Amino acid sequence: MFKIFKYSFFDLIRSRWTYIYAGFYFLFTLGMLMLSSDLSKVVISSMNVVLILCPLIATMFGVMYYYNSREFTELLLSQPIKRTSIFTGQFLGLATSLSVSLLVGAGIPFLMFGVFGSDQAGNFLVLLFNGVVLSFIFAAISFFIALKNEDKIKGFGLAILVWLLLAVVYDGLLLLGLSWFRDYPLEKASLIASVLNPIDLSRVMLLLKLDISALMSLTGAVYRKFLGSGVGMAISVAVLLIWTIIPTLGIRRVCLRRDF
């Protein structure tokens, strides 16, 4: 598995799309830092981009890489190699390459402007952590969907649909539900709903870390009470890791049950 991971990682890290992905983060972050000397504002602006772009790119890359590497995968399947090792190695190579692109592209400009010499170092690290975790989560989801669907168009469509549901539709439905039942105490329900969505959970973690949860009024107070403590942050990290593990186990289950 490590050899397959190594091959997939270096194969993807040499791709021009990987350079474009890292270059976008580099230019965007550098531009924001040159426009504003307030690192906290730049972290907030970067948060809005990372929480949408990381899941989207991981979803698209995951599906495309699986379908475009079919011939190489068929060659590996003809060898005495475990199927779980093949697909797990490819998934880890993909997710790691995307994470490295994020870390390099967004990290270098912050380092150039001395983020570790400021009070925003912790917020910066939380931002990168959430971006990396979301890359792993959505790469695993897209790989699982592609493994389940031989039809390329269907697999791509389902993967994008999952991203749309979690990144866009979920928040709209949540706000609609809170509006309909605004006369009822829904703070805990909104907390549970946010935890069930990795993108929302990452956003809440960053808002709490940036100490701007007051913008969410009473709901923000509930978030701070349950997730603002050390135990709450540990629970948030554990939930994000569970979000990573579940689709990874799904990949393993498909590999064991499917006759390739």
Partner chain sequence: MIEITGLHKSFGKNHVLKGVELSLVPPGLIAILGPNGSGKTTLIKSILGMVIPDRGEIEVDGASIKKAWEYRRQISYLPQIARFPENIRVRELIAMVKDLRGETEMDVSLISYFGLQPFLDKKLGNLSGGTRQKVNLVLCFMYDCPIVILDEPTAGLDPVSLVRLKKLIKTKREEGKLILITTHVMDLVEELAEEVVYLLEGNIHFRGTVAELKEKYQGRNVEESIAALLQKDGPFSLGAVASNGHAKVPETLLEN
Contents of the next structure:
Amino acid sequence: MFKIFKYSFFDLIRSRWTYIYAGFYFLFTLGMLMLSSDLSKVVISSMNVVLILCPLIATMFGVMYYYNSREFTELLLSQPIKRTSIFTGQFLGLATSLSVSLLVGAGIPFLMFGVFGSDQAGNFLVLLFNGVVLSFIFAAISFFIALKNEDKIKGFGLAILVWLLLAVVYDGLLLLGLSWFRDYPLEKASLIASVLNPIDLSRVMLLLKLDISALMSLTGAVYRKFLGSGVGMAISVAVLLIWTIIPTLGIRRVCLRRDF
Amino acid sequence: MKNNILIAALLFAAFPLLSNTLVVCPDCPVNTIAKGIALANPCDTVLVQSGTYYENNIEINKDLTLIGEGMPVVDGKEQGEIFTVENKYFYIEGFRIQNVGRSYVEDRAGIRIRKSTQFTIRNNEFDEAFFAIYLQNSSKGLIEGNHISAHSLEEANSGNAIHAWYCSYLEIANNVVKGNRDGIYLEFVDNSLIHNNLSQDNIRYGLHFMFSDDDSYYDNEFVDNGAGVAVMYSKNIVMQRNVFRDNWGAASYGLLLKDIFDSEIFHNRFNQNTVGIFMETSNRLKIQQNEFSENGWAVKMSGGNQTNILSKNNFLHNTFNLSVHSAGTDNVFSSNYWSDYAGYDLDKDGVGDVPHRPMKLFSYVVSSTPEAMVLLRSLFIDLLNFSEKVSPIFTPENVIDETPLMTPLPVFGKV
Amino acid sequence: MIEITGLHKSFGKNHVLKGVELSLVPPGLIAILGPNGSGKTTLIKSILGMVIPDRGEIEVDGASIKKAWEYRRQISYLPQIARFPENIRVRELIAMVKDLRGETEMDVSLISYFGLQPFLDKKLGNLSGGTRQKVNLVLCFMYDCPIVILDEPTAGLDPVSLVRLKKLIKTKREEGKLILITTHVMDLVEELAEEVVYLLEGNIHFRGTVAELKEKYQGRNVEESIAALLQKDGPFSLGAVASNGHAKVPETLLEN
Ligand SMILES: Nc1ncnc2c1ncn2[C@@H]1O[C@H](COP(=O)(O)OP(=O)(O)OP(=O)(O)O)[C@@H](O)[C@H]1O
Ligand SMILES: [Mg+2]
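Switch from the form predicted on its own, shown above, to the form predicted together with the partner chain and output its structure.
Expanding to the full complex; the earlier chain stays at the top.
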């Protein structure tokens, strides 16, 4: 598996798209840092971008990479290599290269501006952690979808649909639900709802770190209590892990049944 | 008003010259403050030299000047009030007053003044003095240069640093008040000036007006309090050049206005407060040339606000610039600078050609469904705000700045 | 050795293999024949574990191949359509396979054997069909495995390369290996194959030596025999046409 990982990783890390992706983060973060001396504001702006881009780009790269590397995959399949190793290795290579793009692209400017000497070091690390986790989750989901669908167009469409559901539609429904049932106490319900969606969970983790909880009055207190507690943090990290593990297991399961 | 206080101050300063001085020190024949006060004649000065005096319930009923030399310490050993003054004239300077002791049943004070018409409390230090300075039915007092600290944790068993009840013509200046319940509490206090104070880390309000009229506070700094300043049931209050910052927490405000009328809020700075100004049933306020930066909400208007003017302010990078609960009032929002204004100025007159709607849809959503705040900074909300901006449907029609400025106004507040 | 029992495989409604039974024991050179779409490649990919059977059992060297992968070390495989990552060079591809599968020295001699030196630094996407097939051959033969499976090995090769390939296959046979070939080139069967396995309608329709095939269907050569086989039992037989209710096949086609 490690060798497959290595090939996928180096194949991707040399690709033009990876440079563009990392370059975008680099320029964006650098630009923000030069415009604003306040690190915490740059962390917030970067958060907005990371929460949208990481899942979206991971989704698109995931599908594209799967379909573009089918030849390589077929070659590997006839070799004495375990099937699960091939696909897990490719997925890990993909997710790692995406994460490296993020870490390098967004990380270097922050390091240049001395984030570790500031009080934003913790928030910065939480931001990168969430970006990496989201990259893994959405790379896994899209890789899984591509593996299940031989038809490129269909696979691409489905993957984007899933992204759209989690990134936009989910929040729309949540908002509808909240305003629909606004006469009931909704703190717990909204907490559960946002913990279940990885994008929302990452966003809320970051928002609370950046101390926006104050804006959320009662709800904020509930969230803060939950995410501030050891158990709450453990649950959140567990949810993110589950979101990563389930599609990864899906990849392993589906790849064992597919014909090539 | 200011002149009166000046004259009073001159008079106080003149008195000691006509009197005798009585010295108190730990090794002197007169070795307690209480003894010194008992021995002193009216108009005398009691000079207390440095040392620690474990005394409390010292009552003063004659015209006296108390001077501490080398910051003598008066320690109440948590057993009760320290100075209780009930007299027309009183002057105290240079004492350190500590350990009054907290109480749930009585409002013990470090220095209590009743029915005085000429008094000065100057350059004293208070530590854990419960109600450090407690003024009742008094007027023409100067409270200046005092440093009052406590380490209060809950409202119920903590006191206010400077507490005034039914007073007038007070001047409260250059004090530092930290860690109390309210930094400065004024109830039925009229015609008074509060300036150049620093009020910080108080668990309720930095400065609190109740039923107080015709007062003015300026050049103060309110940092990291439960709420910076609360002005309630009052009118004709002038608020100028104050800094409200870091009043950050679930129920925190820079400035809380409730049932206040005909007041001016000019040249203040509101920075990083959960809510810069929260106002409720407040009428005819002029809010002008203030700077609101990086607050959760810059201005949050609850119900029943009428005929207020919000103009020529700078709104810089607040999460929400404005939240107006109910529409249909005749509040005016004009000629402000909004950092999120995306319009243009083709005729180059410094005024944007497109009106600005400072209330975003999400702000409207959150005011009706507070839980929706969990969606802050989500892609869905960004899309929602954008579509509302393109074609407004939900946000109140009359919350609009017809003449938004293209560049920020110069800042007037104290830096 | 390879032991296949009751092998079924459908792709959707297309029931390609309907209970194939096949036992192959080394040494031997077996040609797997059948019309287009008869399931030759499917059968081969099943042996390699690339196609997962619906039912049935495949054993290689006595062990089931289900969920196994180590057994592929025993197999050299030449895929029918050589699909390679387009963006890498021939040299890199060979190095990559060596890195994945293990060290070997045979690639050097094979490269010169098929005259591939000039192409080593070309990207695979830019190669001609025949050259790609040669790369395919190098990757297949560079490991010395007891089982060799060749799916249409001659596709796109020029006569010189063809001769070399045949020579190579013969040497492998002489080394005592088990070799499976699918092809539509009957001369190749005639020249190389000891046995013929004929797939038709999802089953093994015929299995026997080349001589047996000729004798059973009375052809002068393999080609004629296969034609006869198809005429008798295949989709073009009189029975098949009648039962399908298709229009009559022209008489001229049926002659011979
Ligand atoms: N992955 C697949 N998905 C769906 N159908 C497939 C797949 N692979 C093969 N088939 C179908 O199975 C049938 C058998 O195909 P196969 O490739 O095994 O035939 P073949 O005997 O190798 O044909 P040829 O002589 O043309 O190479 C064909 O109808 C083909 O369309
Ligand atoms: Mg085939």
